[in-house]
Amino acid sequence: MSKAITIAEAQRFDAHTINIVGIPAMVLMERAALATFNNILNDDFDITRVVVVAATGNNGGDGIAVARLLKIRGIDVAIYLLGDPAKATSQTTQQLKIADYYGIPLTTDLNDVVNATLIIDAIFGVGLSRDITGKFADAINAINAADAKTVSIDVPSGINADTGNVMGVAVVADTTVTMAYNKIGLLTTTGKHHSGTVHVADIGIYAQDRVEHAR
């Protein structure tokens, strides 16, 4: 779990552990959301309000599952949503569908991104490939603005996962947890000053060789 690995290593070792090896891309989603969640509670964070800040993309649906289990645990916590829901990818839309069915409140309004103890960044993943403008730039200074603490999931949004560099504005994050390896960018100066304090989470993702060495 030492390695560091490239943006492109990520999404071959995701891809084949979904269509080779066969663990559902649902699963893999609730893993890293257990993850993320676990890190939460087991942290010294303020949970009194919590806003999850989450895009379309799965990195988003991570996010938007950690709503929900923060949610059953009895959590005040709410969803301020970027991008056209009609386009979210599978999962996501899944993982919106079951955060209606619990009620957990939606929000456009940055006031409460400001205003809460405790952002969830889960905007963009380890995919982000263009500088992030216009409303997806708002949220991100927003995050950087708020006096609560910031937990990025996989990476913080707006860092290049291989350089480190800054994609236009990132996300300032107190800690990242990251998903089954750690990502070179986040090696870098720029990388460590954004990310924070950085957990490796495994969630069963694997590299092609590591499963065969395991058979």
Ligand SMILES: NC(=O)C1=CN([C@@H]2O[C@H](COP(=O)(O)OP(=O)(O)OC[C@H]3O[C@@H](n4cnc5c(N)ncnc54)[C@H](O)[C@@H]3O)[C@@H](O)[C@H]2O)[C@H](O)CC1
Second form
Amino acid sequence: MSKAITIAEAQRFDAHTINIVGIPAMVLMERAALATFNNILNDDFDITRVVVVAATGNNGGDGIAVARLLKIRGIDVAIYLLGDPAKATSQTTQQLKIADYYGIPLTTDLNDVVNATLIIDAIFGVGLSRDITGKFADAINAINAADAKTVSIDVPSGINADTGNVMGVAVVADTTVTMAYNKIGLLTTTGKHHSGTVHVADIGIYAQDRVEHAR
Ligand SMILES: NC(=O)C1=CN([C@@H]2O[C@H](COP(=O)(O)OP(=O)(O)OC[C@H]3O[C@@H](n4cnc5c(N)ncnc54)[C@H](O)[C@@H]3O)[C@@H](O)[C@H]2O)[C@H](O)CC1
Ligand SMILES: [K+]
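Moving on from the form predicted alone, kindly provide the form predicted in complex with this ligand as a structure.
Complete assembly follows, chain above in first position.
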């Protein structure tokens, strides 16, 4: 079985890759998006109408970048944005700007989520820190009520990636594309139920430096 890591490890390995190795955070986000995009295209999903449900953390940024990759392929895609864009992380702010350049529509209508043929869940990843309420909970309930298949990015939103517990409400995904390593919470009974098929994507973040291989 492949290695699984905690939230703290995921955050530490990310920070090491960015700050010590020197790979820019935006490059990692683009690799996370490309990995998710390739998994979507290689699977058997109906991509007639795709909706990316994104919040303003970096998990949302991954999803907004996936929306752009789909749009460039001519796929009908919209973004349902949760949270205050003025508070988005710098990478997610940049992804929103790029999405705007490509004319990707933003929707505030949950019916668009319910009527999608494929939903990309980019609400929360390893940054989830409290129970989900309000509009975030409404969006997750709409995702779970939709007939569409759902692909979660990194972690099914609402699942605590350490414990596998549902933080109020959580997406039940068909597929989860998780970055760098699996997360320990996705191996619990509840975590497995919510993640569906898990694909681990190599985005250039490693637990140990691979300098010895590079010499
Ligand atoms: N860091 C990297 O280089 C990479 C990260 N990747 C992806 O980014 C996420 C982790 O991003 P982060 O910004 O740390 O956290 P989240 O996007 O998961 O969410 C944080 C955001 O949400 C707020 N929040 C937390 N809980 C709640 C709640 N219950 N209700 C409302 N809001 C909540 C919190 O305050 C923050 O503002 C990781 O999972 C990857 O998907 C890339 O993969 C590339 C590398
Ligand atoms: K997610």
